[in-house]
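The chain below stands alone and is given as structure tokens, in the form predicted alone.
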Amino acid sequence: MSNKHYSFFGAVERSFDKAAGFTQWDKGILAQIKECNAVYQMRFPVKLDNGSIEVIEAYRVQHSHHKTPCKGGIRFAAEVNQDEVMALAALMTYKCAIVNVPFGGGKGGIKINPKKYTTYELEKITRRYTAELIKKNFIGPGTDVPAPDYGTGEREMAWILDTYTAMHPGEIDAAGCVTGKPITQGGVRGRREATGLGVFYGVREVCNMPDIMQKLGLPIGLEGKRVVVQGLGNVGYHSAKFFQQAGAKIVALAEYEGAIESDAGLDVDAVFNHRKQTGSILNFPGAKNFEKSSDALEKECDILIPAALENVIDGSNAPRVKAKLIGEAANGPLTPEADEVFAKNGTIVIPDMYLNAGGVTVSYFEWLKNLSHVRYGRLEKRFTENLNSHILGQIEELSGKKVSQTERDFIMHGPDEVDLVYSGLEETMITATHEIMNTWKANPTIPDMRTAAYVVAINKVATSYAELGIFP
């Protein structure tokens, strides 16, 4: 199948249909869940620095209103189109349901290559886009809450917040209209690395399941596992870093300009800095270059993490992928054809729709922080430290022994915001992993983990709809 006619939303619908067969819901409810509730396509003019006027094409899609607000990132990319934004919004609905984040799915996109614009031009585009969303009530702490995605970050989220608050003076919860903000603007510590950390927690949990590891013929745990990561953006970089810290070996890294490998293991930060200095990942000291970037996907390894763009593995190259475990850090890196190949040969694919849910989980924590108007840990940090200190003193007095300084520091430490965010994310990913695996075990006819994840999502969204009494 050539990518020219590949519909990303169509692929999501196919995965949905496959899973719907394993549920008992009414066809009408299933049809309602599958559709995008609201698709907003807009065009607006922006005056560039050279005085010329450019018409910008942009989108915001709200896939499901079974829970509000809707939630989903905004991407700035030349490839943005309606099909992609719809697919990503649908994935957000299922993602939030699986990890028990009470939001409906949404997604936004502006069809521009951000590298071709000055900071001032990007600011004008972002603020104008926000104003268009406000006009149609497509943004707000209780309606639709955007976040960063490709080509956007804290800076763009700050512009969105500023535009929103300027047009809603005195709205007390205005900071909750967008997440992924700078810390000073109501952002939450740990948001930047959240998606990569979630990928790490999810893969680690699967690697700690004895029955799954036995099936794959691998030892339990991450220690010594050979990992290939495609994409050194925010998600790929942090995933690779957490795997490295856990004792796994990063044997190859791929970026769009090329890929490198080293069986001895690559130091993620060193490669990252090399790329910063030289503008390319290639010719890293002590590593070999691949002929072409996509060859890295086919390298002999235990775990493959595609963390770049959609459909990089399809029916044609899937048979050459040697990884035993694939963790989808990107959105939709595998096509339905690739899924069939992997299901046949016993490769486990940990699906995107829950594996990269770290971002939306921590965005949810940020939104809660904005609505409660207090920093996590502020109320209980000292109380916990004082209590722990007292318990420790009592134990030492009763036992007549002293605890080592390292242990003392660990026991005494009251949680900071970032500790609570990490711990909330870890709990979320572990619970979701077990929920999906239990669903799969309960019905062995389910072909793969993705289908099991969709079954979990469909059941939760359908239950919501049914209990809301939307269907009399």
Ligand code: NAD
The other form holds:
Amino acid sequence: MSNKHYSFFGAVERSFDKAAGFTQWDKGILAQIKECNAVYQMRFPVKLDNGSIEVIEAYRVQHSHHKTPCKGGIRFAAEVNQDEVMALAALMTYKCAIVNVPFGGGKGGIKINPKKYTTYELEKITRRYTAELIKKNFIGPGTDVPAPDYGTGEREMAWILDTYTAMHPGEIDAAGCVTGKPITQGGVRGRREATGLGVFYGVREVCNMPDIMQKLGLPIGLEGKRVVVQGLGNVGYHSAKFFQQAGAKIVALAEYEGAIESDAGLDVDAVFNHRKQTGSILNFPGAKNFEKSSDALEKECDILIPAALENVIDGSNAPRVKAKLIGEAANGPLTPEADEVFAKNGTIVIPDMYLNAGGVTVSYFEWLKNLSHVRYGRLEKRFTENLNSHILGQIEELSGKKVSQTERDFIMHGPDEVDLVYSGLEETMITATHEIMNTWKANPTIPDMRTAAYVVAINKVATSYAELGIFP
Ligand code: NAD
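Target state, the form predicted in complex with ligand NAD; input state, the form predicted alone:
Below is the whole assembly, all chains and molecules, this chain first.
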């Protein structure tokens, strides 16, 4: 987590500079890409339920305007600071470029521990924050579109939408001012699990690459792989569930109050429900408690998924991490010092700004849905089902054989919204994985996958600047 001596934005800049050395772009263009284009720091008062007034510190950063709107989540956490929001906004620019989502990077943060406020107080803080964004034109379907991040979810996005629409009566595309909304408020099916699903697709694709698996001394595929997940929130919970469903073994789960392990494998839903009922992940029947939560990061396993917060693996604990593959589900869980350790010992790190891009990819689908005012699949579902029924009927008639009911249901099924969203996300993650890996293979002096991902991102953003020209 952020501390006084560690600059997260500085770490992003260091990774950027390392990658820029593998490109041929003009120094000025590189400098322009790196900087945050607009930083909005605000303070506003909120009256708490007990009648006292508290001054709230909050931020919205637009890192890049090379494409608009800007896009990025809003974080509620006691550790929020300008450096952190700037770093997260920069990562969004590179993330969007890597997965070909036509947005610039943005990020927001409110410096509060949401657990310390009532629902009504949180609603007031969220609505006031939205009003501050509106005042300065820092929110809107064509300018800047927030989404959920650490400490926020569908509920907060609904408050943001409601505040925005109340202050923009009649704006036909208003629903596109924020993503990650509840379905009833213009959200898209599949957004809730999108980041975790994207993490799963990305790691699965890397595990299906024979050369990489050979290098790591692991068999191809996810089946039977031992996985450790840190953070059982939106991203960690869904990632862990998708890994378990694919036949991987969840050998440890870590939360902020502690961590548990079981070499026989943990059932993610059972652990989740245990935590909900008892208020702690610890003492799960059949599992062993770790002495402290961060010990889980050092457990013997094949794949480690840090899905909580930044800066959890640094130069000091990196040498004790035993995973062969680390999938950065959270933003910035590894410091540049940790990267150096892993580049040296051959551990593959799948970088955050590619691996957790599932959220922004499906947010893009949600935004497109809002602008088109129609649910995905509405126009083609029945047409496809009728066509499939006709084709199947013809095959059965010509062959004189009947397919089983299970096969019939599968073949007949026309796409629902969630099918199309999953399919779009899978295509996006697979394409991006190969683009990064091909860049890495084309230049073996690139030290790691993160640097290769940055090279891909820099090339795309720089091309955009170069083709647009820079406004005089
Ligand atoms: P969340 O608030 O839903 O969950 C985070 C979880 O981590 C919580 O359950 C929290 O208790 C736990 N946690 C906190 N400190 C911990 C610690 N020291 N050890 C173990 N667990 C700890 O947040 P989220 O939306 O899942 O976000 C997690 C990370 O993923 C963040 O870095 C965020 O920026 C990133 N991310 C989120 C999204 C998204 O769509 N939500 C998209 C991209 C990236």
